[in-house]
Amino acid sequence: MKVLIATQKPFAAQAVKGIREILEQAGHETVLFENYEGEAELKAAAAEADAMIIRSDKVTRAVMDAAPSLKLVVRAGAGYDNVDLEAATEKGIVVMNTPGQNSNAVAELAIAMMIYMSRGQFTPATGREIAGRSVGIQAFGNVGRLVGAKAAALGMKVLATDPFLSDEQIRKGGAEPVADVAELYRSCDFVSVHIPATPETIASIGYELISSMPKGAVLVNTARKEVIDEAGLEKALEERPDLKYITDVMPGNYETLRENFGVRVFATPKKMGAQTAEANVNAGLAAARQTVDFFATGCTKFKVNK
């Protein structure tokens, strides 16, 4: 089978080497396609692919239309909203992710962001320590649990909410459960967001939740841009000069936010949560192994479309 490794944001060289070794030892042909400009180039590259391994690359219906032999798309990472799942299902294409492989990298970034904002983005002004403060974890999955564990180790009180987990499961994960998202925001000095972008969650974090946070609170988003109601965020920051926002996903109104609120707001230039050598290798190798297993045995353990 021909496997296209399509990454506008390339894997680390070590990851590429490992991916190729895994695939080629199993008898598959690999095609490395990096730093491409846009969909037209991706469509051309995918024309003869039986499988694709991607990162944040967008696999649209048009890309799938251009790849008549495509049977599998593996997203090296947890989120998969960059793949048109409906189109994939219609065409009989299996879409998988690699859950957990980037979790530690994202969790470390979330903690670093809390410290960065508590220290005023490292300006000379007097900052605050995070020990003794509370952090709310919105979605207590792989990343959320790691954020909670690291925060607890630094002396923070950890609260969490997750609609898919019982209170007992949250307690076993090391956090104190709260009744709902509204209580989480009202109760915590920091809220760390780890929800996916779904029809239910898009723009779900807005003025009402953000403005309910305690004095001096910080909202930390290493999830998806779309889950924030950016107009509501701007309004909350305008009315509450004590609140802060830091994100790993650039807001559409970032220039306005920075102009109006200065060091109370920060966004990384590109999504950096999974940008560690370790996460890069882990996710890439997992994607390669899942590709091999799919063609060898039909394994669809990490399938995300219906």
Given for the second form:
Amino acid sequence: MKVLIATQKPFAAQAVKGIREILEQAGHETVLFENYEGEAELKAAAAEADAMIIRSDKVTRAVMDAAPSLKLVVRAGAGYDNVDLEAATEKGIVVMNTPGQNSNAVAELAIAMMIYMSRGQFTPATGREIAGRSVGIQAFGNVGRLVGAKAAALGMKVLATDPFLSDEQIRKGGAEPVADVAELYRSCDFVSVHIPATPETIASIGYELISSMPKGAVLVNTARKEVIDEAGLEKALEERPDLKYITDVMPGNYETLRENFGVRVFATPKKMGAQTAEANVNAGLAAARQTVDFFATGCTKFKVNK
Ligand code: 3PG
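Take the protein just shown as the form predicted alone and give its structure as the form predicted together with 3-phosphoglyceric acid (3PG).
Now the full complex is given, and it begins with the chain already shown.
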């Protein structure tokens, strides 16, 4: 089979080598397609692909239309909001992710972001320590649980909420459950966001939640920029000069935010949560193994479309 590794943001070289080895040992042909411009180039590259391994690359209906042999898309990572699942299902294309494989990298970034904002973006201004303060984990999945464990080890009080977990499961994961998202925002010095971007969650964090946070609170978003209602965020920051926001990756209104709020906001220019050699190797090799298993045995573990 022809497997296209399509990564606008390339994997570390070590990961590419490992992916190639796994696929080629199983008799597949690999084509590496990195740093490309956009959909037109991806459509051309995908024309003869039987499978694609991607990251945040957008696999739209148009891309699938241009790839008549496509049977499998493996998202080397957790979030799959970049793949048109409905189109894939209609066309009989299986879409998978590789849950958990890059979680530690994202969790480490979330912790780093809390410290960075507490220390005034590493300016000499007097900062705060994170020990003794509270962090609310919004969605206690693979990344959320790791953020909680690391925060606890640093002396923080960890609270969490997750619509898919019972209080007991949250307690077992080392956090104190709260009744709902509203209580989480009301009670925590930091909120670390780990929800996926879905029709239900897009723009779900806005003025009301953000402005309910305690004095000096910091909102940390290593999930998706789309889950924030950007106008609501701006209004909350305007009204509350003590609040701060840090995000991976840049919101649409970032220029205005920086202009109006200076070091109270920070955004990475390019999503970097999972951009470590370790995460690339873990997620990339898992994607390659899942591809091999799919073609060898029909295994659809980690399938995310219907
Ligand atoms: C994910 O959903 O796995 C992360 O957001 C990482 O995305 P990336 O592979 O584009 O860095």
